[in-house]
Structure formats: structure tokens, C-alpha cells
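As a starting point, one isolated chain is supplied in C-alpha cells, in the form predicted alone.
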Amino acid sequence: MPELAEVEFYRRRWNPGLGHVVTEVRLHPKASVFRGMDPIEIGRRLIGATLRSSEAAAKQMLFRFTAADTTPLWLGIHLGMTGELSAQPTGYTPAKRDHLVLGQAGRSLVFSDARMFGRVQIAIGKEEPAWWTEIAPAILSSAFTVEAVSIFLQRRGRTAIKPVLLMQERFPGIGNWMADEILWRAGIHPKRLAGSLAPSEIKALHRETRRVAEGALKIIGAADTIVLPDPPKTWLFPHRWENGGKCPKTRAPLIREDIGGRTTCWSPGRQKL
């Protein structure tokens, strides 16, 4: 599933419509991507929309549009587990996974969605959407202290670390391989309960999971390249896929088991139970 860094990868895909007018809408009016929406009205409403700007906050993305009339129009898209944004060329055609296609002069914005987990979400009005300002303060915010964590862990003190960090309403942006990655670095294991943290190990866990994701974002949320880049050698994400993979810090082998529901990487020099 797209976590932080890859929904501000695919968001920058559809900069090229930044100040351009939207000249048609094609979408797929009975795919799930729509529920609790109705499609049709979205169509309406973007055709002759201006898109000024856009942001992504935790997995989700906002895409503010001003209408032919001036009504502030607010696009929200979540990918999902499959879901990616693209911008495709005039007269493109949409394939069966796409599900938005917004046409402008000289560009096609498309959503495309395979397993359909993912939604599209339409507001209108001057105030922005309660399923947008709802959204937790993001981990690289002033909001994010290590109080504010410690508190959380306590109050979930006997849930797994591992899906602790998954919970959107603390850790929004964070999934399973950031997860991974701010407990291998943090050397936490991913089994240890919550509320079993020192406060020393809280402060690691609060410091590295800020690291993770600023330097997630500075190594794929602001790439400018066709395919999702890797973080480097030194991060245990490249690491975590391969069967007999290794610890970049211990060189032993890495541990990968099913914990809450999620596949788990650890290594098991570093991240002891």
C-alpha cells in the first residue's frame, strides 16, 4: 500500500495541470472508487474547473479547483493499496483500472486503481472538507512530540509495537515497511508490547520515525522519475523483500513473520525480545 512518501510521488505526477482548466471528465461511474459519491456529479462539477493547487497529508491527497463559476472545489483521492496517479498525453484513452480521467489542453490526469481500495471524494464550498482537516498532525509537525507519542503507546500498552505504528490517528503517513524501518533503526522488536517501551526507547522510537520520514520523502516523495525509486543499501527496506536477505548493520539474517495481521521484517542481532 502507498504509504507517506509514495502519495507525495504520485501527487507531483499531475503538477503539469497546475493552472489549467479541466475540458473533460471520463470515469467509471459504477466502480467502487465512488462509494458513498456520486460520480456523475463529480463529472459535472470539475468540467470547466481550474486546478490551483494541491498537498498530500498521511495516505491522502487534496486537490483544490476553483469552478467556471469561482465555487472552491475540493478533490480528495486516496490510492488505496493499488491506486497511482499519472499524467498521460491528449486524447488518451482509458484503460480498464482507470477510473478518473480529467482531459485539459495538452494532458489527460488520470487515477487508476486495480483492486479499486482506493477513493475519490468531491466538497464544495469555501471550507475545507471534514474527511481532510480530520487528518492527524503529520509527523514532521510541531504536533508530533514525544509526549504526544508516549501517551499514545500507553494507552495501547498491551497491542504489539509493530501495528501501534500502523494506527493512523498517531502515526498517519506510516505503513508496513516505514514501520519495519523505524523499529530496525530505533532497534525495537516488533513483537515487544507497547506500553513495555523505557522512556529512552519512546525518544528513539519518536527520533526515527521523523528520520524515516523526511528522508522517505526527500528519497521518493521528490523524485522525478518514471518508477518509484529505493532508499539506499543502508536502509533495511531493500532488504526486507529478499528471501536469505541480511541486515545492513549486523550482516546476520533478517527474521520476516506475520505480526498483527502484517508481514514483519526484524533483525534479530539488533532488535532483541
Second form
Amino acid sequence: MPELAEVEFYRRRWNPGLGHVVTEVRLHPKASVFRGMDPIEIGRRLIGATLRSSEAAAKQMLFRFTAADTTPLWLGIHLGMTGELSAQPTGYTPAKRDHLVLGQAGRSLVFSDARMFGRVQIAIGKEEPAWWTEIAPAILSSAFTVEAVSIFLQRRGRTAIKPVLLMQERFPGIGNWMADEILWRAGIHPKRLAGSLAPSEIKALHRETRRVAEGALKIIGAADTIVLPDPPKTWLFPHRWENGGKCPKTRAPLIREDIGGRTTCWSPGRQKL
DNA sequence: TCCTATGTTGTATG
DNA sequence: ACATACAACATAGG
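The form predicted together with the DNA is what I want next, because the block you gave corresponds to the form predicted alone; please supply it.
And the full complex, kicking off with our chain again.
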């Protein structure tokens, strides 16, 4: 599920653990979410460490710990397609999909991921790890300019705009639903080649990318609810999966089709080829 | 049984 | 070296 704003939402679910020591680590050592890393090593390092702070960027999260001897310890989590974080009562017993459980006095911090496209990694030392610092500059930062977008679209000129919006090196945090939302707002057909967009369309795309990111972070990322909130009916989001779904702006039936290997939803008439 | 799924990455090809 | 397209990863739910 998780794109930019959902990642931020889930990151905050571990906030109750801030300032507390990890006293027990339970994990599924064979789970592929650990990728190349040694799960035993991850568990060993985290025991006795205190959770100090966390950040989200693009679709990733960074949890900063300090070990008992004050050595900085960085825990990186990518939620993949089905990952979630939660805080559970003390002594929580890991279920099948709970690949990493950090036990603290008072609560357990749980990472679960059914499909295991997610990733868990750690790094040790003063410097933030490269896999964190190398994430592209945020969409809401000053580095995300019309110029930067324009250059990128020219370089990917022969590819449909939809899959280009999913490229994390320029659109960090954008996923399938946000990409459709952006194109729908900007009035651009998802099959248009990236290199074919007029300057005015590039401007609109840039503007709506920012607005969707900003709106999603406000509605989803900052929500204080137990359950992940959905954007309002005025967005494409609540209509994109329903059969017979209609465009909230034109009331025309929405179209769904595979583009670049991902189901894409758009509003005919509003978004023309 | 069959199909789909809010993601990334490795590989083949041009 | 760069750009492009797509299979593969692993599992649950309709």
C-alpha cells in the first residue's frame, strides 16, 4: 500500500517507542525482507539500543537508535507493497507476517509485511548511511523544480509519462495511485510520451505533483487516526478501484488499463492522447 | 482455479 | 554508457 504519505503515517506509529530501550528482539530470520543482511546481527545490535528519532523520505523510513555505549545505530525500513508498522502491547507474540518485533517496556514495535517486497537494514556509526542520503531530493524541497522535471522528461522521452512518474530518482515517494492522481489533475493522458509534453503541461505536472504530495501528507501523513485515512471524494483516489467508477470532475466513467505493467486509471475527455 | 495487488530490481535488448 | 521493457520476487484475498 504505502507511498509517500502512507509511509509517513506508518512511521509515526512507532512514536510511542521514542526514548525507550529495546529489551527484546523477535524476528523471522528467513524472511526475505532482510535481503543481504544478517538478521541475527540486526537483532543483536538492536538489543539494548534506545530509539531516539525517525524520519521518512520517499518510500523509506529511518529510525535512529543509540546503542548502550552511545554508538549511533540506523534502522532503515522500506514497506514494499504490503508492509505496515504498528505499536502493540508488551509481550506481543509475532504472527506469521511480523518479521521484526522490537520489545520495549510498555509496548512492542512491529514491522509486518505479507508479500515481503519490503526491506529491513541497519548501519552503524556516526554518518547517516548511503542508502538514506542517496534518496532523491524531496518533491516538496526547493530542488524539485520545473527545470529538473523538464530535463528528466526529455531524458525519458520515449517512455509513457505514467511509468516515468514512478521513477524514484526524480519523483521520490510517488507510487501508483499518486501518479494517476497527478496526471488526472494535470489533465494529461498516462500514455503520452514523456518527451511530448508541452512546457505548459510540464508546468502543470510539476505543480500537481507538489499539490498531491502536499495534500496527501496533510490528509494521510499527519492523521492522528488509528486507521489509514482515505483522501476525499473530490480526489480520483476513492473512485479509481470501484467498478463503474466515475470521474469526480466530469462524471464520465473512468477507464482502467495496464500501462507499463501497472493498473492505470484515468478520465477520458479530461485526459486526451 | 484464476486473477489481482499503493514496489523494486535484475536482465536482455536496442 | 544509456535508455527501454518486462519478468521475477512471495503471498493473500476476492
